[in-house]
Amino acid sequence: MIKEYIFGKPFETYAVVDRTGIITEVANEDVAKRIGFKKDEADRALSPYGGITWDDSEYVMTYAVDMGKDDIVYGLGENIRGINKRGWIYESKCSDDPIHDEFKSSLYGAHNFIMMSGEKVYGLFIDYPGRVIWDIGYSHINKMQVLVCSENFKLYVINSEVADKKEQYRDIIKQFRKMIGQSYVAPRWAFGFQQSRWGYQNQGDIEAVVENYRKNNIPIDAVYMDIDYMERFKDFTIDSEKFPAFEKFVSKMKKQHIHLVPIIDAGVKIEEGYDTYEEGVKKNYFCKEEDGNNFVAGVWPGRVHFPDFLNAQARDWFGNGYKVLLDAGIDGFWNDMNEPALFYSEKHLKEAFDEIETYKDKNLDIDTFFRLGNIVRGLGNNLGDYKSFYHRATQPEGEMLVRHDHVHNIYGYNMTRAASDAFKRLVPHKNILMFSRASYIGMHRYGGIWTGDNYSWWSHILLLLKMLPSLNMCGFMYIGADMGGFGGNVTEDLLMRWTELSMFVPLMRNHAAAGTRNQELYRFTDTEAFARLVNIRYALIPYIYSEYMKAVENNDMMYIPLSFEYPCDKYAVNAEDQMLVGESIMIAPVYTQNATGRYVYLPENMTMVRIRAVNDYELTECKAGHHYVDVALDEVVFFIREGHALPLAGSGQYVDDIDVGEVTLLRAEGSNADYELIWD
C-alpha cells in the first residue's frame, strides 16, 4: 500500500509514472503533525560541518523518528558508507566531487528513497528536487531526522501487507519500482568489457588500444572517447584533424566488433559560428540569470551556457544534437558534467579577482593566507552560483520560472531524458547505450549510471559493492564504477582484485584520468592473468544478462544483501561485504591489499566455485557456517546456492561471439536444477 502526502505546491519531477493504488492526501497542518512532519527554523538544521544554508528558506520541514538499536536503514542509492546507512548524515545534492571518502555526504546522484527495518518495515520516498538532509543517527545515535529544504514536496510512504519480513523487503521494493517505472535496458554488447581513458587523442590511439587487447586475447566490445575527440570541447563536433574520416573510422571499428562511445557534456561553448551555441541563443534554450541574460559559467571549453533541460522544447532541441553522431554510426553515449559541474561563474570569477587584488603586497598570516586560498577553491561548484540562474521549466500547468538550486538534482536526469527521447525519435529501431554521471530517481527509465570519478583506492572496491543493492532499490540496473579507479595510480594487484568484482557488474569499464598511470589491462606484468579473468567474465555474461533482464521485467533487484534473504540470521544481517547476485550465486570479493583469502559466512549450504580459466574450475561442497577461503590473486571464487544452477558459456572476443548453444550448467551439490536463460 502506498500513501502520497502532498505538502504545499510541489514541483513535478516526473519521478512517479504509475499511480495505480496510490492513496493521496493533502498534508495540511493536522496531517503533517499526524505523520510526524513539522516546520523548523532553518538555522537549527544540521550538517557535517556545523551549519548549512537552506536556500534562503526561513523554514525547513523536519521529520524525526526514534530508531531501535537493531533497526536498519537501507537505501539512498549512490552514496558513501555502508548498505546500512545508520551512523552518518547524507545530503541529497548532486555533487561534482571525486574524493569519495567517508567524510563526504553526497556524490553525483540524489536518490531520496529509504527502507526502514525495525519493528515495522516501510519505505519512504521524498520527491523533492532540491536539497534533503538525512541525519540517520549522526546527531543522536538512535534517532533519524530528515530535513527538507522546502515546504513544497511529496512524501510517499510504502507499507507491505505480507507478514514475512523477507517478503516484506521485496514487496516494498517492488511497489516502489512499479511506481517509478520500468528500468532502462542496455544493449547486450554493453555487457562486454569496455576500455576508456581521458587522453586518447586521436584515431591512432584508439586503434592501438584495440590492437593490443585483441593480440593479448583480452575480450573487448567498446572503447570510449573522452573530451579530446571534440573540436575545442564543443558538443556534437568532431575534431577533423584527429579523426579525418570519422564515419569510416566508426565503420572500421564496427567491423572489428568495437563500439565507440563518445562523451557529451552539459555546457555549450560560447563561440560565434558554432551552430549549437547560436541556435540555443536564438531560440532561448539556455538557462537565464535573474535579469534575463544567459547564465555564463566555465567548464572544459571555458565560457559556456547551460541548456535548460527542464524545458521540454530545449530538451527536444538538445536531443536532436546527438543526430550527427548517430548518423556516423555511433550507438552509445555517456553524459557527463551534468550536475551541472561549474569551474566558476563569470560573475563570481570577477568578484574573486577583485578580492584577490586586495591581498597584493600584504603580509599573509595564518588567517589571510587561508582566506586567499579559499577564494580560489570556492569558485568551483559554488552554492551561491546555483542560486543565480533560472529555468523555464515545463510543468503540467504550463511553463514556470524556477531558481536552479530548488531543482538542482533533476538537471542531469533531464539531460539524459533529452537524449533518450531523441533516440526514440531518431533511431526508433535501435537500442542505444546511454548512461550518466548525475541522476535522480526517475532517470533510471532513460539510462544507467556510473558512480563517478572514483580513485585507485582499495576502499573503493568495497564502496562499489555496497552501492549495488542501494542503486537497484532505486531502479538503477545498468550500473558500474570506473574499474581500477579514475584518479590516482593503480597497482597491478588492485586492478586484478577490482576486475574480479567488476566481472559481476553490468557496466565493466576500465576508466582512468589523464596524467595517471596507464591502466589498460595489457600494460601489466601478468597480462595472461587479466586475459583469463576477462574471458571468465564473458563466460558469465549469459547469467549476468539473464538476471539483469529478469530484475528489470519483475521490478526486482539483481544485487541482494544477505539480510534481505536471511533477515533472522544475525551473521547474514551484518554481512555487508558479501552479496547475492541474481537467483543462483553469492559473491564475496577480496578487497584488501596483500590478502591471500578472506573470511566468508555461508547462511546455507552452498557449492564453492573456484575458477582460474573458462575451462579450469572446481566445485566444492561447503556447509553453512563460517569459513576462511583462500583466493589467489588471479582466480575467482563464488558460491552457488543450494538447489540452483549457473550457466557457464564458452567465452568470446566480443559479446556476439559468445556461443550460448554451448552452455555448461554448474549445479549446486546434489541439485538437478535447471536455469532459465534469456538471450534475446
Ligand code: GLC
Contents of the next structure:
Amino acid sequence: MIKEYIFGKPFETYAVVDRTGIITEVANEDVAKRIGFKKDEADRALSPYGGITWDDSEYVMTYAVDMGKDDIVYGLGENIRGINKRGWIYESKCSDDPIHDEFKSSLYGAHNFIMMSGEKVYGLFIDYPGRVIWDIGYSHINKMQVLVCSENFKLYVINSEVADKKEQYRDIIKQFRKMIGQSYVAPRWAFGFQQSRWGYQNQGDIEAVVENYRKNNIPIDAVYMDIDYMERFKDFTIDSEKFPAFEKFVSKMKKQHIHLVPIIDAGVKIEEGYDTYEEGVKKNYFCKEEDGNNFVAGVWPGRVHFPDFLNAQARDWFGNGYKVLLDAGIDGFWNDMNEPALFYSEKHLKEAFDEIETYKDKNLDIDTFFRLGNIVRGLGNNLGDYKSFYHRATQPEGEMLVRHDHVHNIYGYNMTRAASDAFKRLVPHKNILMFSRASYIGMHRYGGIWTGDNYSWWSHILLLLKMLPSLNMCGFMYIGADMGGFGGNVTEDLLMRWTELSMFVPLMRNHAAAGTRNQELYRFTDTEAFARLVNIRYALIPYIYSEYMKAVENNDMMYIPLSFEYPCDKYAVNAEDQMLVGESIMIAPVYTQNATGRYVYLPENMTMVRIRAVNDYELTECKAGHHYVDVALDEVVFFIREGHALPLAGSGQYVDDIDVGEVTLLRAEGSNADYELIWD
Ligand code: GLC
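Would you mind giving the form predicted in complex with this ligand, to go alongside the form predicted alone above?
Below, the chain from earlier opens the complete complex, with every other chain and molecule after it.
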C-alpha cells in the first residue's frame, strides 16, 4: 500500500510513472505530527557538521522519526558507509568529488529512498529534486530527521500487508520499484569485461590494448574512449588526426568483437563555428542567468554552456547529437560531468581574481593565507553558482522557469533521458549501452550508472559491495565501480581482489585516471591469473545475466543483504561484507591487503565453491555457522545455497562466444536442483 502526501506545489520529476495503488492523502495525523517547518531546530541540530549548510532563503521541512535501538535503515542508493545507514548524515546532492571517504555526505547520485526496519517495516521516498538531508542518528543517535530544503515536495510511505518480515522487505521494494517503472536493460555484450583509461589517445593506443588482451587470452568485449578522442573536448566530434577513418576503425574493432564506448560530457564548448554550440545558442537551448545571458562555466574544454536538459526540446536536440557516433557504428556511451561538475563559473572566477589581486605583496597571516586558499578551492561546484542559473523546464502544465539549485539532482538524469529517447528514435531496433555518472531515481529507466571517481583503496572494494543492494533498491540494476580504482596507484593484489568481486557485478570495467599507474590486467606479473579470473567471469555471465534479467522483470533485487533473507538471525542481520547474488549464490569477497582468507558466516548449509579456473574447481559441503575460509590471492570462493544450482558455462573470449549449450550445473551433492537460464 502506497500513500502519497503532497506538500506545496511540487516540481514534476517524472520519478513516479505507475500510479496504480497509490492513494493520495492529506497529511494524516501521524505524518502531520512528524512534519514541520523547523529551520531553527534543524540549524542547531546540524551545526556541528561543517559540510552541510544553507542560507536564510531556504525553507526547511523536517520529517522526524524516533528509532528503536535495533532499528535498521536501508537505502539511499549510491552513498558512503554501510548497508545499514544509521549513524551518519547524508545529503542528496549530486556532487563531483573523488575523495569518497567516511566523512563525505554525498556522492554523484541522489537517491531519496529508504526502508526502515523496526517495529514496523516501511519505505519512504521523498520526491524532491533539490537538496534533501538525511540525518539518520547523527544529531541524535535515536532519531532520524529528514530535512527537505523546500516546501514543495512529495512524500511517499510504502507499507506491506504481508505478515512475514522477510516477505515484507521484498514486497516494499517491489511496490516501490513498480511505481518508479522498470529498470533499463543493458545489451548482453555489456556484461563482458571492459577496459578503459583516461589517456588512450588514438586508434593505435586502443588497438594495442585489444591486442594485448587477446594475446594473453583475457576475454574482453569493450574498450572505452575517454575525452581525448574528441576535437578539443567538443561533444559529438572525433579528432580526425587521432582517428583518420573512424567508421572503418569501429567496424574493424567490431570484427574483433570489440565495442568502442565513447564518453559524452554535459558541457558544450563555446567556440565559433562549432555546430552544437552555435545551434544551441541560436535556439536558446542553454541554461541562462537571471539577465537572460547563457550561463558560462569552465570544464575540460575551458568555457562551456550547459544544455537545458530539463527542457523537452533541448533534450531532443542534444539527443540528436549522438547520431554522428551511432552512424559510425557506435553502440555504447557513458554520460559524464553531468551533476553538472563546474571547475568555475566565469563570474565567480573574475571575482576570485579580483580578490586575489588584493593579497599581492601582503604579509599573509593565519587568516589571510587560509582565505587565499579557500578562494581558489571554493571555485569548483560552488552552491552560489548553482543558484545563479535557470532552466525552462517542461512541466505537465507547460514551461516553467526554475532556478538550478532547486532541481540540481535531476540534471544528469535528464541528460541520460535525452540520450535514451534519442536512441529509441534514431536506432529503434538496437539496444544501446548507456550509463551515467550523476543520477536520480527515475533515471534507472534510461540507463545504468557507474559510481564515479573512486580510488585504488582497499576500502573501496568494500564500499562497492555495500552499495550494490542499496542501488538495486532504488532501481539501478546495470551498475559497477571503476575496477582497480580510478585515482591513485593500484597494486597487483588490490586489482586481483577487486577483479574477484567485480566478476559478480554487471558493469565490470577497469578504469583509471590519467597520470596513474597503468592498470590493464596484462601489465602485472601474474597475467595468467588475471586471465583465469576473467575467464571465470565469462563462465558466470549466463548466471549473472539471467539473474539481472529476472530482477529487472520482477522489479526485484539482484544483490540481497543477508538480513533480508534471514531477518531473525542476528549474525546475518549484522553481516555487511557478504551477500546473496541472485537466487543461487552467496559471495564473501576478500577486501583486506595481505589476507590469506576471511571469516564467513553461513546462515544455512551451503556448498562452498573454490574455483581457480573454469575447469579447476572443487565443491565442499559446509554446515551453517561461522567458518574461517582460506582464499589464495588468485582464486575465488563463493557458496551455493541449499536447494539451488549454479550454471557454469565454458567461458569465451567475448560474450557471444560463450556456449550456453555447454553449461554445467554446480549444486550440493545429491541435489537435483535446476536453474532457469535467460539468454535471449
Ligand atoms: C571524470 C570521470 C572519469 C573520466 C574523467 C575524464 O573524472 O568521472 O571517469 O575519466 O572525467 O573524462
